[in-house]
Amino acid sequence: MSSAPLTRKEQIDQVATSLFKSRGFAATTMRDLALELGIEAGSLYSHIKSKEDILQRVCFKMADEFNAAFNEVKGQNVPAGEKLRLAVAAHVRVLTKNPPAAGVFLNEWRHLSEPSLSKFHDMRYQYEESLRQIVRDGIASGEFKVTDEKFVVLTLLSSLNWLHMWYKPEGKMSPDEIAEFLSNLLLNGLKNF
């Protein structure tokens, strides 16, 4: 079953996302985007408001995908270790679904202007706070032997968020296998792995 053809706006977003990931948001011009699309630069503005408009759509679409995946995990009535394993798997699935968009989301959000930047920061804080709560629950139950949930979550996300740099859909591991491997490594450590 083939998917519906992309609208011009979706084509613009897809090509811009690829350019933003490879060149960076600041270094990508509207002329670059038009050239890649094979259209005149001026005609882009009949489809989009600005380059930042595209960045906002990419960043907030990814944020919504992360939150939707994580909301499914939050509702699970399982021990903290299993919940964190499910959260890692959900995070990996979102990252691997569209690596270029993940790269833009993780690296180019700094170019958002207000009020979008504050909204993005709030969404990111809430996501990270939900992960910290899982770790706090695991500490309280005695399941986790750590004392600093903020450090744990920063380490976890730092490990996971590089995935878009090396993940290849045709690679030897599927997203589920990567999630399983990383969750075991991050939750059990090297000695128990």
Given for the second form:
Protein chains: 2
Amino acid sequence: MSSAPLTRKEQIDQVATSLFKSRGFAATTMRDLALELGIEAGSLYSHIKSKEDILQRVCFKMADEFNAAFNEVKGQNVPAGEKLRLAVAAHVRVLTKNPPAAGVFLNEWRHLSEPSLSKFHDMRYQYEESLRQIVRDGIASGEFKVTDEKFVVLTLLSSLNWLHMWYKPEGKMSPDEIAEFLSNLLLNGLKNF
Amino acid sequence: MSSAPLTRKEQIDQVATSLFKSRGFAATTMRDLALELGIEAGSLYSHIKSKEDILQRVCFKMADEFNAAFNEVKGQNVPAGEKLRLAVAAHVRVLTKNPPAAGVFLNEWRHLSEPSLSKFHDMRYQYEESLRQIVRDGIASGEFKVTDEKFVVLTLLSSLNWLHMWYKPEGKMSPDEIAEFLSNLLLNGLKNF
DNA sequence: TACGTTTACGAACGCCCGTTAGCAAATTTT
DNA sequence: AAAATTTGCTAACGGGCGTTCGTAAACGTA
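Given the form predicted on its own above, produce the structure of the same protein in the form predicted in complex with the DNA.
Expanding to the full complex; the earlier chain stays at the top.
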């Protein structure tokens, strides 16, 4: 359970991520960040290219993790309901593994500049589209009674993506239990939970 | 259907709200705002006290609207499921009546400074607590099978509060239809919609 | 016509921002 | 031990920020 030794650059990314999440990207200054690390602001530039450089690294690293987790689900040959359950679990697992990075990924991506911003948009669209496909399959097979798969996926992601706001690793529910709870709630509803 | 003539101050609030929502509070400059209004930055201060002054007005005005809409639901003597349905409808109605203001209320409140920030936190806690009470009543009466009312309310609000991100007044669904869709999804689930 | 109010201008203020440059320790590699 | 690399400092840059100030048109009202 020992953590690998972080390079200075990784330390910077990590501390910046936590500041970006709690104060926002725009409201976090390089001097704040340096102070947190016990060095001077100018010293940061021995390790990083720019402030946005950090943001890009965090955002695309998280995007990769979401995709990797989801790709393991995609291939499986199971009913839509079960596949959605697995997708939710994968999503929750990534979200809870690194809540600060998840927060930056979800809320601060809009401070990316082009062409990173467009690339980010594209990746997110693909991810959502894959989820919509699962819901469409469930509708086609009669498993889901709903008709508007866009609306369903938006609601699904919305309810998942606030998790990082209140999730605490030391809380009483594990990521898997959270995933199960959310799956049940969304698939069966409050009345038939 | 004619709109009342806006005072200059109300115009400023309105334009600022839309900028705060699309660019964020911190990334919106007074010079941006002035440009949008066709005046100089200094001229703004003939009408407003400060940049945060605008933010406060938007946030607390929205908070009042949420409370007002919810208070009409609170008093009604109906089963928990029905009451939750009404609360969702009320919430959606406020959310969709002014999406930019809703966006600022939901995402930019953290740029409030004390004591406004604490006041805001308190109001939101009260709102959430009222929702939790409905869920608790539903659990006590056996109407809801779930056990963790905190989790339920967090998920409920999460799925509602992203509405402003994609809702367009000219879209094919009315606020009431959206409310009904969301209520069904949350109460009955994807499988029994 | 005179007067108070509303609305706006344009310049400037003090401050903070991201970033750069040149230099010097410290650390690692050879 | 020498060389190369990593890490950090101090000082400063150009620029943008929210805001203030004194002034002046424009406007509604008497």
